[in-house]
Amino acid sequence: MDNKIIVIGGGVSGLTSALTLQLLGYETEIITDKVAANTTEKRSNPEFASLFPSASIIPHSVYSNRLRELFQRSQSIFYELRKLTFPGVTIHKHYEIFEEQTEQPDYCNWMLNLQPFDELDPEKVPRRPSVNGLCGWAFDCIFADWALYLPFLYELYQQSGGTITQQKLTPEDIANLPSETIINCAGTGSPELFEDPSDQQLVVRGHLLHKPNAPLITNKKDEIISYNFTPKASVYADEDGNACDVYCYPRKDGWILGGSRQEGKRGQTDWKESDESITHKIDGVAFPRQIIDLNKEILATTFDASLNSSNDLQPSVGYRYIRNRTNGLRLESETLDNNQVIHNYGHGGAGVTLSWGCALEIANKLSPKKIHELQGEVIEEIESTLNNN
């Protein structure tokens, strides 16, 4: 394994892919123009998705014909990391609740301890006051507490011998990289470096609020509670009239509240802003008023918790690279200038969720070993590192 592997992109996909290969004995180098761990100015980098994850391990807003296998492999590693007390990896009791009848998505069958609505305690279901006829489900889901998880991921990568070089690459640089194997995890920047076969290049813009120092929301079993809640379309909808959800994900450093799903194209800057009468504005950032208004109702009604626009809320706006709605995830290999290039981008809202599954797929393309063998080796190396710290 003398040949160094170059990983382009310093977000969670690039970092996890490089770490996986490093733990399996490869020599890797991440080349990236930004490093999420030390990029403090979020507003100037909305395209850098790893600055904005919630980050629940649920395959939301991602399109792939291999979604189940990639998700379940990733989920399996996250469960192992939790057993090893990997920093930031916890489990939430997560609710997905709707005010109109909604078909259950396939991924619910992949989640642990799925409970249909009629098995849920109605007093514990996130709700707005005086609204009946709800539907939905709950399940246990892994959650990566970003303020803890991401820094340790970087630390583990560097402890394992990986290196990070900050450099903004151009297409002309690619042929001169000192490697016969290149892993492309450049996200929205990928089409600037490599040809992309998709003619859509969709991104979804989302608004988030961080309420620092807010306490964890728990039930009587001491389970941490999070939720996605979708009211009727007449209450909150996108510009096409589709009902939108709001959500709350408690973390050790406070609550992450959202959201919005405004569809556009990669590189778009002329986003249509909502009328001021239906927005709130904090620190110069306008966002749909429902993010505060609906979450405020739900938190007060169900959890006896308060939320006000006067709180010390920190707004941000980030993009999710959907790419296209048929098979947006690009996880494939091609030969360019006699080099092997493996693409790993287009994760939509599931970059963290699929990070380990995609990393294992990349390792499998480079190794004769089977996926389950590679997964076992990665977990053993992480366990050994944690025990030595």
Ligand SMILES: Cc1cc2nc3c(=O)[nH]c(=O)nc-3n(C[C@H](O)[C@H](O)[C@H](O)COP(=O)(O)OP(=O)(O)OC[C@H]3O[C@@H](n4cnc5c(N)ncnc54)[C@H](O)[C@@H]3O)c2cc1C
Contents of the next structure:
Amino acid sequence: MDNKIIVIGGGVSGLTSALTLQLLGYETEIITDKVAANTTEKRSNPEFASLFPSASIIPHSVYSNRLRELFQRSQSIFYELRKLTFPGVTIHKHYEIFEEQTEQPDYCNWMLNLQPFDELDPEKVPRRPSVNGLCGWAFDCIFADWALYLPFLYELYQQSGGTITQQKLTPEDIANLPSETIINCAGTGSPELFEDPSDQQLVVRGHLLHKPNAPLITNKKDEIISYNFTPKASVYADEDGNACDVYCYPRKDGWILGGSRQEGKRGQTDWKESDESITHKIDGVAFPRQIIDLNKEILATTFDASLNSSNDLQPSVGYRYIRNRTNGLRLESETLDNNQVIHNYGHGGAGVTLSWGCALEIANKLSPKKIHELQGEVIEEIESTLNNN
Ligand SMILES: Cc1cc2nc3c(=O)[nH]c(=O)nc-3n(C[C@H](O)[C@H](O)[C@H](O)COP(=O)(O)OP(=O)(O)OC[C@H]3O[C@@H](n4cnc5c(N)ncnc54)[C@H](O)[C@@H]3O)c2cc1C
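Instead of the form predicted alone shown above, give the structure for the form predicted in complex with the ligand, please.
All chains and molecules follow, beginning with the one already shown.
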């Protein structure tokens, strides 16, 4: 067997796939235009999705006919990493609350300690003043605290002997790569390197605000609280009139406040901005004013926490690459010029969420071992590296 594997892409998918294979004994090299852990300039890189995740481990805004198994595999690895005190892996009590009746999505059944609305402590349910008739649920949710998790993932990969070469590849380079096995994790760059069978190329743009140094929000049991809150459509809606959510995800480095889900196409640069009456502008970046206004109301009413639209809010705008809404995640193998190419892209708003599930699936395509055996080996290797650190 040719043991050398080339992974294209230095985002969370490339890094997790390469690390997994490296830990399983393969020699891997990541070739990438940009490396997430080294790129601080977000504004000129909205298509580099791994600069932006919030990062909840919930399968939001992603489409795959194998979602459940990929999610559950990933989630079980995150829970194991949590037990090993892997940097940045935390558990939150996460609320999803709505002002209009909403059906529970399937993924709620895959979450631990799901609590229906009527079992929640009303004092702790995120809400706006004088709005009644809420519905929703809460569950335990893994978060990957990005400022801690991503640099450690990168460090672990290098400690395990993986190498990273910084280079922007062209389609002509692909046939000459020195490996019979290529893992394509080039995100929105994928269709420029390989033929993509999807005729839709959906991208969903998201606005975020980082409030540095904001305190963790906790309950009486010292659990960290986070929420997604969807008001009535008359308060905050997308272009088609569907109600939109706002959210607050507390992390060690402050709060990540969202959000928006504006649909466009891969490569699009002429995004239509909402008119000035409904946007805030900070640092030249326009974003929906509801991200501040609604979060401010919810944080003050429920958690006695204050959010000022002050100058310490840092805005950013990134793209979630959804491809299509039937089976947008491309996780499949093909033969090109006698090489095996395994594609791993189109994770939408859930690339971190699915990162371990997809990486193990790739390992399983290359190895005769069963997937749970591979998972056990990866965790054992991570545990021994953490113990030796
Ligand atoms: C606002 C926002 C919030 C989000 N929140 C969450 C969340 O809470 N939870 C969650 O799970 N996910 C979330 N996501 C989604 C998540 O960020 C993405 O799904 C994930 O980062 C995709 O990672 P990736 O490695 O597949 O792609 P990318 O991060 O886009 O990486 C692609 C890589 O390929 C390289 N590349 C591209 N073309 C070439 C080329 N020609 N040659 C060499 N290299 C190339 C790039 O340089 C880059 O390194 C969010 C995304 C956004 C925008």
